[in-house]
Each structure stands twice: as C-alpha cells, then as structure tokens.
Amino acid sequence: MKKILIIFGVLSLLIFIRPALGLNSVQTNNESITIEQTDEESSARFIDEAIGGIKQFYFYTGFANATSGHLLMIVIGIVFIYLGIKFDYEPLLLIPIGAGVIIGNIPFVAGYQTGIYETGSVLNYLYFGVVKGIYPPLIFLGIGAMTDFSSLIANPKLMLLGAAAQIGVFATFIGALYLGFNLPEAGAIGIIGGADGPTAIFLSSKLANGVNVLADGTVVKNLIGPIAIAAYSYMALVPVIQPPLMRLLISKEDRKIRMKPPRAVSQKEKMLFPIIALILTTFISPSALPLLGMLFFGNLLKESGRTERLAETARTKLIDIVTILLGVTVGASTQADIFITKDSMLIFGLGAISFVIATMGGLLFARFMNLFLKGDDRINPLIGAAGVSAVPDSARVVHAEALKSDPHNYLLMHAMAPNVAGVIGSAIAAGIILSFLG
C-alpha cells in the first residue's frame, strides 16, 4: 500500500509539473505521441513566463505606484510618531495620527479596496465615523467624565479666560475668508483657533466635507483632513509654541503673582454644575448640543455617585478605542494626492497663527482682569493661555512657566479653570458658526 501510494504521488507530480517541462501529450487512436520541444524553445518560454510573472508582481506593489507625495507623507507619519515617542508631545494622539498617515500612503493601483476612499474597503467604514461626526461626541463624553469641574466651580469668572481665547477662531475665519476660502469653508478652517481637535473634527465633518452645495453650484471642499491633522498638530506643540509667548506678554513680576487657593465645592454644587451648564450652554448654541450635550452627561456619569461603572467605562475603555479609530483614520485621509494641495498648505499657517493670537488673547484679557481686582484676588495672568482647550496639556504647561518663575508657586488647579472652561468655549463657537453656516 505504502509503495503505491508513493507511485501514485510521483506520478501525480509529473502530470503537474508537465507543462513546465513543455511536454505535451496528445492521444490519437489510442496511440500518444510526445511532442518534444528543443532545449532553445523550453529555455526562452520559461524565461518570458518568468518576466512576465515578475512584471506582474511589480505593477501591483508599492514601488511601482509610489509617487514623490507619498514618500514625503510617509515620512511625516514616521516625524510624528517620533514626536509622540521621544519627546512625548499627545503620544495618544501623534503615534495613531502618524500610522494612519503611513497606512493611507502605502501605494497602490487604483481601484482595488484598500485605500481609505475606496468604496466598501474597510478603512472606509471606519471613516464613516469621521465622515459623519460620530467620534467627536463619544470623545467629549469621555472627556467629561474624567474632568474635574472644581476650579472652575470655585471661581467662575476664569470662565471669560477661556472666551477670551476663542478670539483665535474668529480670527482664523477672517483670515481664511480674506485668503479666498468659501463661508462654510472658512468657518471649518476657523475652528482650529480653538485649539480643540474633536471640534474641529465635528464642525469640518458638517461644513468642509466634500458634499455640501452652495447656492451658485459650488462644491465645499473636503478639508477634514488638513483641518483634523493641523488642529492636532498645534495641540501637540503646545510645550513649543506657548512658553516664549508667556514670557513675551507677562513680565517676570507677574508670573510671580501667588493666587489664593480656590474655595472648597461641595458634592452637591458638582453634580448640579452639568445640568445647568448644560442647559445654559446648549440654549446659547442648540447647535453645540452633541459635543457639549455628551461633554455634560459624561461629567453627571462622574459625579453623580451612583454611575461609577460607566464613567470609568467612559473615561477609559470607550475614550481609548475612539482615539485609536479616530486618529487612525483621520492620518489615513491624508493620501498625497489629496493631501499635499495649496489649500492644505493655507491651513497649516492659518493654523499657526491662529494658536499664536489665542493664546495671546488669553495672555492679554488676564492682564486686563487684573486691572479691577486688588489684593489675592488678582489672577497670574498666566493662566490665560490655558484659555485654549488643549486639556489639560496647555494648564501643565502654565504650570511649569510659573515654576521656572517661583518654584513654589503652584497654578496647575487654578489653570484647569479656564482649560475646561476653553473646552466649552470652543463647543459653542463652533455651534455659533455651525447655525450661520450650516
């Protein structure tokens, strides 16, 4: 049995391998008659075959269909990565956004389904969450169930500091209407002043993304991209672009101005904080709703006492796995092709200096605070720049300002005021310019 099972595979294999030995057999009145090929004729076949399969093979990978635009985005994944690794600049939002800008530059010939614009591809799918503004309000929902309103509680009038900043929005949106970007595109670039990625994600998703029609026949473009990853960028280099701003505007006297410690909340004044704001913010701005309606349920989750399991779901598990899909596929929209465009390009300065006037405007709106309060209820007016709603990354740097200033003097409290209160801030101007535009 043994033998004729090794019988029956050798012969199997002969019959397989046949044609590329170039031996064929054709049977003619039960007699085979073998055709035997010249060495010559066997050679040159196998070897066009092979080219031919070869060139095949290259016309489908990457290096046949890389362009110059891919390599370079491919080495800006590769930058932010190493900016969220080695210098730890938002690690959870860098080293996801830089993946995502490698995966969607891996090239390859058009129309298969892999690409994150390629219809039925699965990277589409999880885009859909961008596309249409689901991960914004999920991520506001974690959001406010790991932030502590307390600071802010205990002194509301830090509150205009976070108002103040939003200057750099409306600012933004001047400057990219004057730069020749339509309404509706203009109010999505504009949103970046606000230093606030999720926003600016859930305002482009509404006003730039591609589908919207204006009145004379116009399409919006579809800056989702550009905006999603300038927003983040900037929220990212906040420990760059914020110290030598404060020391510019704030002198070395009032960086030293000791803030008396905020007043003790009670439970009760915390979990009645998310209704009301709630209900104020959300009549000023209806349009604000699923940002800051999520913002203020997520917080009563916390605070509420009774809710634990699902704030710590919220502020965890639900946060962490929007992040991953979120940064994702936001880096992944960046396809060179796409991507690598004079209006991107517009973005990223408009970005840059929409930053620089935010924090500025804090800066300069706690100096002019300080004009009408006397004694320890003067403010350092440092903690204006935490005015721009890179939570909590903007207050811990506040914080390290004050102490190369008075290594005692402790700020990072008494900055989560207007940090949260930016975070707000920004979810009612893009609600604000969401009701003209949209």
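A quick note: this is a predicted structure, and the numbers were derived from the prediction, not measured. Take the two forms, find the largest set of C-alpha atoms that superpose within 1.5 Å, and that set is the rigid core. Positions refer to the first chain, counted from 1. Compared with the form predicted in complex with its partner chain:
Once the rigid core is used as the reference frame, the Cα position of Ile47 differs between these two forms by 2 Å or more.
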Given for the second form:
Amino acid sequence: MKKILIIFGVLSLLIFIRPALGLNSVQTNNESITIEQTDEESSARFIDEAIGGIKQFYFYTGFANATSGHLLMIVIGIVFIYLGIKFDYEPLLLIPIGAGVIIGNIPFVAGYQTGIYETGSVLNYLYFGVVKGIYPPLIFLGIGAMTDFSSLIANPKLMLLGAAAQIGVFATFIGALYLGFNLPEAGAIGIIGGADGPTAIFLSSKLANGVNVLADGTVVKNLIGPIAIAAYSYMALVPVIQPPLMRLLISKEDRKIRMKPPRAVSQKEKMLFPIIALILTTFISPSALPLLGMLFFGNLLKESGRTERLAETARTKLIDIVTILLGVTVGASTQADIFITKDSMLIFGLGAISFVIATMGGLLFARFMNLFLKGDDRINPLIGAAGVSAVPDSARVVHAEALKSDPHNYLLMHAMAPNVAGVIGSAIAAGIILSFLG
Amino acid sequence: MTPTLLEIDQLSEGYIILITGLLIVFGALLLLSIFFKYGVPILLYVYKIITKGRDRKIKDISVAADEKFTGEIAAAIATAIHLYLHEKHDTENAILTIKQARKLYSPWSSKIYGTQNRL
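Having seen the form predicted alone, could you give me the form predicted in complex with its partner chain?
Let's see the whole complex now, leading with the same chain.
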C-alpha cells in the first residue's frame, strides 16, 4: 500500500509540476522547433535543438497527456488487481481486466495506432473479438466442457429457479428505460442481471455497439466497456452482495432444510442432455444460438466419452486463451475519455440493483416452490440465490451460507443445478432480447 | 411533445418485452424440465426395449440390493480412489539427523529432478 502511495505521489507531482515548467502548450512548440536552422552559433543551436527534442519527447509521454480521468482509471485497475489477489474474488477475471484497465488508460498522443479505439492498432484487432461477439461463444464452449449437468438432470424442477432469477434481467431493462436509455441500450444493460459476463458482452456487442442506427436516426452508444466491467465486477462481488439478502429473505428454519441427495444419473442421460437441451432451447430462442449452441456442444464433447481430447482443450487451453484476450481487451476498452461518463455511472448503479433483484427473485421463487412441495422433496430456498448465473461463485456462496446455519448441510451439488440453469436461462433471455430489439 | 410520446412508446414496448421475455424464459426452462422429468425416461425405456436382446446380463443383477447406493456413497468411493491414485509418494527415510549424511550425488537420484518436483 505504501509503495502504491509513493508511486502515485511521484506521478501526481510530475503532472502538477508541468504548468510550473511552462510545458503546457503542445501545438505551438512543435512547429517552432524544427524551422530554426539558420546560421546561428552552432553550440547554442545544438542546445536549443536538444531542449526542443526533449520537449517534444515530453509531449509524447504519458505525463504530458495525463488527465485526472486516466489516473482515476489506473487506480481502479490497481484496485481490481488488488481485489483479485488479496480477496481471491474471481482472480482469473479481475487480474486480466485490471491489467487491461491500466493498459487502456496509459495516456498517449492519438493518431499513431496505439489505442484500443484506433483503427489498425494491435489492441483494436484483439478487441475485434469483443466487438463482434466472437469471444463469448468460445468461452461458452469451455464452460460447457467444464460443466456437469447431472444435478440438473437428477432434479429438473430446479431449472425453474434459473428462470426465476432472470427477473433481474428484465427488471433492470425497465429501470434502464425509465432512466432514459433507448430500447437496445436498455436491453444490453438489463443483461447485467443475468450475471454472466460472456452473455453480457455478446448482447451488448450486438445491441449497444456504437454502430447500430435506430429508427429515428440516432446512433446507439457504445456501452460494451461499462456493461462488461459492471457484469464482471458484480460477479466478483457475489460473495458480498448475496449473503445479506439470503439472511433477509429466508428464515432460520428454512435455511436448515436438508435436501435428499440427488439420484445417480446414467451416462446415457448425460449424453442426451446436451442434444435435447440444444434443440429445445435454440428452437425457442434462435438468437441465442451462438451461446447455447457452443455451450451444449462443449458439454457433448465432455459427456460423449469419445472426445476427451477436444473437451480437455476446450475447458483448459482454449478457454484460458480466450479469457486472457477477453479480460485484457475489455479492461483496455475502459479508456477514460470514453468510459468516464454519466451513463457508465448509471450502468453501475443499475447493475448493482439487477444483481439484488435477480437474487431476490431466485430466493422468493424457491420459497414459492416450497409451498407445493412436501417432505423430502422440499428444497432449501437458499439455492434459489444460485439461479443468478455467476458460475460457480453463487453456488459456493449458497453452500457457505447453508453451512453457517447447519454445519452438516452440504448444498453445493444442489446449488449447482439452478446455477447452470441460470446460465441457460440468461442465454435464452439474451436471445429473446436480441430477437425483439436486434 | 414528441420526446414524451416516444418515451411512453418505449416504456410500453419495454413492458411487453418484460412480460413476454419472462414468460418465454420460464416456458423454455419449464419445457426442458418437464421433458427431462418425463420425456427422457420414456426415451431411455424405448432405447432399452430396442436393445433388449443385448442387455440380458444386466437383468440378473437385482435392483433391490442397490437401493441404498446413493450418490453420496459413490462420491465417497470416488474420493477414496482419487486420493489413493494421486498420492504416489516416494517412500523416504523418515529419520532426521543433523549429521552430515554421506550421499553420492547422481542425477538419477537427484531431488531436483524427482517426479514430484515439476520445474
């Protein structure tokens, strides 16, 4: 912490000294330097040129171009990295994103193909995968190859919890409309409530990409950066957001409900699941095809028993590569002059609310389901909170919370069912929003 | 005048999307869960009938004996096997001494290149 303070002290000193040295006017100096090459005394000219060169160099450095926005974003990037390392909140995401935020906010002189928003820059090419929605389906392929759907197959009614939590998506959508966003932007913001980073990036790259033109001639804003950052940072904060809501909405007795162990699921059922689920869900919501298609394809690779090599690659190397590229480019897309706006702040506010609503939707629907279930079949309402996707963090939070009220109640397997159903649910919701507004 | 009209229009469309969207999401997952509750057992039953001739031997295993075999027991067995298979220690001399132990160095017995030390 001390070191960070010292570094920032030095940085800010350098920036504040700048006016004192009279080095503020960038354009005027550039021209006067190169022309003075007449027959003056050579040593004086040399010194002049050297100073001019140094000045020119200075104007290209970050110190000359830094604004308070850049510094603020760099601090935020460092906070992300700190949170990832210190508290272990989704480090695989927060550390690439945090580093990306720093990379994206190094001040530079525009026009030399440096920045992520400049055509032709390397970062811009990498960002292409985000803008065109290429990375999210690849991530989903990996998630599919990682996920074990057996607890969902064993207890299919838990799928409804994954649907209930999607109320967060649609409530946020309405909230964003009330705050004055137009329909596609609101749709993209709403999907933050799906608590699924890839889905959020996929939908915002289709709806709020800064390219689409609305019927009344206005261009939609580019909200991919803020939406992705909001989605990922709240996903990382699931262990902070959810437990208070669980304690608020679920009584002590309900928290102690033990669920009967899920039945053993045969390999045939596991193989059938991705095929059937793929056909059913994409027939209903074809716009979600890139996401759901890859998700279930990945799962089929895992469960078929014949393609272990492909599944292994999908769930390790491939998803790692894509996560690195996705994290760092999403982070870098938060370039201060584009990112620090009123809209971003609103999106962050809405994102927090959407997580709260989604969690509450899941919890309350679980209680509602319990009204119809008896005896052994009753579910522990806490697992409703896992209906927001955020795999597997929210399931872990549910597990930890249940252990607090009954140290021998292991809910992790049960919570994984609504958890993976939430992934399917939010992808379907994204497909629906896309088909309405795309 | 027009902006407010537009806004109202947007909001009403928003509510339409809200209602239909939620219904579709619920519908889709409900359909999926119903299918897995009832459809898949039927499919598996049909499959069983089709391939009946080959499955004779499995019939001999009485199901009643397996009733108490829950997922938890399976998990315990799996954990035990996993732990057994993944703890391939070399057995080493447990006697600790501060005396200089005479060892002949050989890369074949080096601790640095041992299977446990992944560089």
